[in-house]
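Quick heads-up: it's one chain on its own, the form predicted on its own, in structure tokens.
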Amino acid sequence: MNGRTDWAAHIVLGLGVLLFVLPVWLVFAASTQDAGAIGRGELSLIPDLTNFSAYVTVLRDGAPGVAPVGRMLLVSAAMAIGIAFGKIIISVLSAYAVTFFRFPFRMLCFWTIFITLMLPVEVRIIPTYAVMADFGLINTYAGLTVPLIASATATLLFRQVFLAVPDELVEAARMDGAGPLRFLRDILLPVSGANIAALFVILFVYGWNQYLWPLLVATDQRLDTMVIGIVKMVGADTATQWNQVMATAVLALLPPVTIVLLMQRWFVKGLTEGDK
């Protein structure tokens, strides 16, 4: 019985498998062949690898109304490192103070960072808009990334995890005569570690795919994303240009992805012994 049930799992998990390798395999075949021949439905399975003229393209000239997929990496990079940074940093700061400290509407504080977790960008995207245009924001790097680096979801994990440090190392930090910013330093960051590793991959990966924000901040081509990059090429008015199309989506795949495989301990650790 449980050979038939491993065999079954791993006929599910290989179904799993090819159903997401198959469309990114997809992707990448058309990036090897010609524009015309995809246009007429002419797509083979099999990648032509003696053909990347459409990386070489999009790398160096980019196409037709868009950047060089080079800065546009460079863009979404910059843009996906630094709202998984400051939502990180602002999120243990904002846990270590209503976890430790005592201060009046301290509760009140928290109630009123996860009540945001009710409200979604699209419902708060015009008064953040209108205040990003009031500094002057606009069509800056710190537009794009100032307004998505507060998390109240990270703020209530790092509050849970705080939750369980013992009452008996607080003190005995206390007695040692470590101060609020020591304890944060050597004893709670060191116990988060594997928690800010699995919320830094996922931060990076919802960095590095938003679309609706810098659409609305950013229309400045110089800041374009390559979420951003892969519309414009698409919706150009110009015939499109699949095997370019195609290849920036191979070379957008790609940061992720290497974070994610990079990462893969750590992400699976800070999941599983997040509570612990």
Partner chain sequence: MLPVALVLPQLLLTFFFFLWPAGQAVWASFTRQDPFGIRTQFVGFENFTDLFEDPLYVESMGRTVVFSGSVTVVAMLVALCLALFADREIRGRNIYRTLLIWPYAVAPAISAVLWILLLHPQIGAFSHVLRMLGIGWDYKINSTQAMLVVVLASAWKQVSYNFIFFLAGLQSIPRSVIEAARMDGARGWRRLRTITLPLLAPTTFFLLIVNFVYSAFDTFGTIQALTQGGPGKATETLMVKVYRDGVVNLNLGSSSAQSVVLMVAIIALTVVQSRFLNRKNAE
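Now that you have shown the form predicted on its own, what about the form predicted together with the partner chain?
A single chain, with no partners or molecules, comes next.
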């Protein structure tokens, strides 16, 4: 503003950045070092850029008791993408219905969807497991994704977006003889593009980072996600191969962090406007 450097701001923000970057840097450095040395507490701040053998080992063979990380990456990616797209699709459809149509029990439908906000997995662990078992969804890919697809947040967000569509536009579409599904495809989807992008980031991160849900419904090692795998590796406290744990942690961090960074602009806007 007045040409002088705002040192206080640079110092505080620099410390903040350090607080976030330093732990991840250490994890990266550790992933390239000898497991024995880390175990003795001789961790070096400088990564050994010639030694990525821990990555090769975990990607191909995995650690004792967990699936190969290459496989876990696929499971996590499938789960995150399935949940993100699933939620977006069913939320767009239901928001479209409750916003633009009058039908019996419309408000009841709306409130039923709203109530899911108050019933996260955490408060219904055991009975949900029983329902999953009845449907034969334990240890299946559908079991990992489908039950997490119902979401009030996304539906409420799309409803807000749709309510903001000017009446003239709706009227014009009707005059042009656009049917309800064409109206959805040609008008509503294009105007919600930025919101869909933002939601995709938020939901991908949500799906990728799930812990309790896969822990409950997937006991089969072949359905281990990255997060589940890491906690298992850390839990095996005897003779933990720390360089392999850290390499797995780096691989678990990369996909969601990359998506957030690449789509930062939409994501920040969507998060602050949508969640409220």
